[in-house]
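In structure tokens, one chain follows: the form predicted alone.
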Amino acid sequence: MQLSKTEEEIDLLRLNNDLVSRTLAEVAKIIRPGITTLELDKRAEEFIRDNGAEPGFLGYNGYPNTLCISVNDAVVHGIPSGYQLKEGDIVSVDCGTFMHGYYGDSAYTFPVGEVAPEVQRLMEVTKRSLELGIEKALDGLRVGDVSYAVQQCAEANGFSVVRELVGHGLGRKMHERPEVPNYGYKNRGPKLVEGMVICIEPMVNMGAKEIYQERDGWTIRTRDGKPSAHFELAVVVRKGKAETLSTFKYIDEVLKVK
């Protein structure tokens, strides 16, 4: 199976990932204490459909909503509900789109109002670990080089990385090869080739790395109940410097205005 994408395919993936990025910025506009996670979900679905796409997660393996919204000790795959966000919460919002036969996928962890300094640091380190992972998404390197960069950044700052959940290839399917773990060794794993599109998504815990799945069959939580942060971008493996398809720039514009 050819894992590299043509430039035409990358153009369609770029369209999807730009829409995902703009959808997360729409969510950023309304995140505040008192809003429910279901209200965030409804806004995202409206925006995606208004822009000619379908929610990528809705119905995916039976998933019931547009967004995965994971608050505090929820790592990923939290189901939107009537839960009202509170001052000091952190909330991972993971979003997917499907348009022109391809998927988009990105995630961002938002603070709700003022958060504790150590929680703010967890978010900053997780985002930084993503940036360092992206720097290794280069033609000729290996998946393990990405994984190692993420793990080193998280653990050097006293945090832990989730082992059971991974990043992935992206294309006509939401989850394609190769898997991209957030821990590993340099120069190990599948070789990265020009034109491969992968989602790098560090899931970093404040406490221990152990997790469990709730009875709802979806929500993943930290076993020790401490907060977890999650950031994800889709990138194209290139020579010299990776190309990011999804972006946090729209979110940054919103959060600076607020």
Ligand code: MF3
Given for the second form:
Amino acid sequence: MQLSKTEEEIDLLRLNNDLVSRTLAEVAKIIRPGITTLELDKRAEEFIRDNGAEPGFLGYNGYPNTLCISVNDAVVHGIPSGYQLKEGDIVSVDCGTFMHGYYGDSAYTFPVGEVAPEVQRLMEVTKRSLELGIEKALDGLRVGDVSYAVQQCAEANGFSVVRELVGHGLGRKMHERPEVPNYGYKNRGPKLVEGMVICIEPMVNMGAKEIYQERDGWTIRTRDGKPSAHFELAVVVRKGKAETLSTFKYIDEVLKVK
Ligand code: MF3
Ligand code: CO
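Previous: the form predicted alone; requested now: the form predicted together with the named molecule:
Expanding to the full complex; the earlier chain stays at the top.
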């Protein structure tokens, strides 16, 4: 089974994932204590539509919004609401787009104002684990090499990795093969081949790895109530060095001057 994309398909995935990246930067501009998660969602939807795309998550398996916004002990799939962000919160914002028949999908965890040092470290380690995973998205390696790199980084820093939710291939569907777990063993799992497009998305908990789903049918939370961080980028498997289709550079530019 051929999982690689053509360069024409990758061009369309690049357009989508660049838009997702710029949408997350729009959210970065307005995120502050007092703003509601629904206001962030509205801004993202407007920006995506202004740029000729559709929100990729809206209506996906009945999902009701543009963003998944997961605060503190919420791991992923939090539904935007009237909740007002407050100083010290951490907020995973996950965004999808759809245009020209392909999807974009990325996520970033933002601090709201000053956060506790240990929470800051959780975010940094989670982002670092994603970067280390991306370094293994190379032709000739296996999915397990990516998974191992992510898990190793998270656990060596005293944190735990969520098992039930995984990264994935990205294309005409938001979730394609292969699954990309954030835990695993070197040299195991599907072979990575030039042109495969995968989303790597570590979900790292400060406490124990166990999670539960809220009664809203979506929100995933840590069992122990401790915070969790989540970062996601879409990358192309290449020879020598993975190519990132989404990027945090627009967010970095916004946060630098904020
Ligand atoms: N962004 C999520 C992922 O990476 C998907 C969200 S699905 C939705 O897999 F239904 F919540 F939108
Ligand atoms: Co994803």
